[in-house]
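Presented as structure tokens, the chain that follows is alone, the form predicted alone.
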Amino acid sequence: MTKEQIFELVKNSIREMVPEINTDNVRIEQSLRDLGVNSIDRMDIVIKCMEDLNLKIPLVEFGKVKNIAGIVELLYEKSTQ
């Protein structure tokens, strides 16, 4: 799966978990916090992405990422190992 496909997967998860956010305007350099996503929904979005990719990544690793690009990069790295 490419980084672009993973970004689309993240946007789909955002759309599902927080339907009031218009994901058409979501940019990869934004953070979920900037979009107004609370901490519980952020965790749910990350978990859904991992489930969709059949990955198991300790959630603490996502604490280091600053934006959606970081989430995409971490998911991509783990999916190609």
Given for the second form:
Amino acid sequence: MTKEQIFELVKNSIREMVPEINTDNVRIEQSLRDLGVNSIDRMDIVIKCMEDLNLKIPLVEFGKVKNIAGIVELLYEKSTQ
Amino acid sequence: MEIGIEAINIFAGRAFMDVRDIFKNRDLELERFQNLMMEKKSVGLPCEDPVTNAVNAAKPIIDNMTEADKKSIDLLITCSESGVDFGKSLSTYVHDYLGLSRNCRVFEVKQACYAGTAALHMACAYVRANAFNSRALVIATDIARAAAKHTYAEPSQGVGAVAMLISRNPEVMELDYGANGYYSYEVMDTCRPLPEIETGDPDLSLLSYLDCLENSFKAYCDRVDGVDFRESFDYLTFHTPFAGMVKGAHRKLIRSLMKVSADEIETDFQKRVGPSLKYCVQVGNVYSATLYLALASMIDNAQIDNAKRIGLFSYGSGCCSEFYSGIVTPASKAKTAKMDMARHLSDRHALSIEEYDRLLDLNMEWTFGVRDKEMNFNAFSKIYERYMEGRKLLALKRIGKDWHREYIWT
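For comparison with the form predicted alone, kindly provide the form predicted in complex with the partner chain.
Let's see the whole complex now, leading with the same chain.
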């Protein structure tokens, strides 16, 4: 999967977990926190993405990422390993 | 051989602050208040410290014992991340004021919020191996640092202690022998790098907690045959920094194990986890003592009409975690009812924000390392007179020039 496709997948997860967010306006450099997503929902979004990609990444690795681009990067890196 | 908790009691201070009021007065985002799922948090008075809380939690247990049974306690472990000295452990004071036998080991363990679990299992192993039918007393006692003012840590962090008597007569909870799963690794999530500073990355801590829950449960399943998360445990009790976190963790674990609808998850959460949260939402995070506050809440509030298995998850930042299980019975409920813990929680002073701020300022005068200082009970006389005086509770009176702490019975 390309990074663009993974970004789309992250946006799908955001839509599913926090339906009130209009993901059309979401930019990759934004953080989930900027979008007003609370920590529990952020966790759910990340888990949903991992499920979709059939990946098992320790959640603490997502603790280091700063924004959606970071999430996409980590998912991309692990999915291509 | 049956080993486990013979008696349990909590002490959650004499005053509380409404968590919603903290959010309002500190201009914190109210949306975050809903995620916390917290109602009140216990607030300490200047004359309350980890020693007084520990003693005040354990005293009713000790008072209910015969002299001979009391003498059988030859191990006292305090568990804390809120020590008052780098060398001398809280247990030395606690041992003295509880009037325990001098033929007793006293020491302290530390591993953030996991410390209570560490001590519980060490004490159980000790009682199992001991030739003399000894008992052990484990007391988890912690306080939030007053310096947390104006942060998102402020609304959730409380003060309190839980005392547990460990013996071969586990009337409160018998541990399932050998049914433990551990998961630990180094991570810098939350910490107390200076005596008055609590800091860290709460997001990282949440993620680490979730990784640990999944992996310690997996390690538990590796050791115990035929475990089914939905069927094997009648109730679940998790370390509860705030109830919202437990809700997220329960959902995450279930979803990682099976396909279940959101409604089913919610019903399961209310039924199997809900009873453990009732006391926690009224006290706040009491660190090493939190899981056992949740356990006390579970036993007092769950329907226990026959033997029930409880799954327990302990997490301490840094980090160490454990999933284990135990058995409770209607006798457990009868035993904990004698301590009247719900009444203890309802019998606390409701602080106004002004009183709360004033208490935080007063508490800042009693930080780590203070010496040659006398307690001015007049500064908080209204709460002291109504909620402490004449109740035979332990209170800090003075810290000497040599840093020695002196306490009085109120």
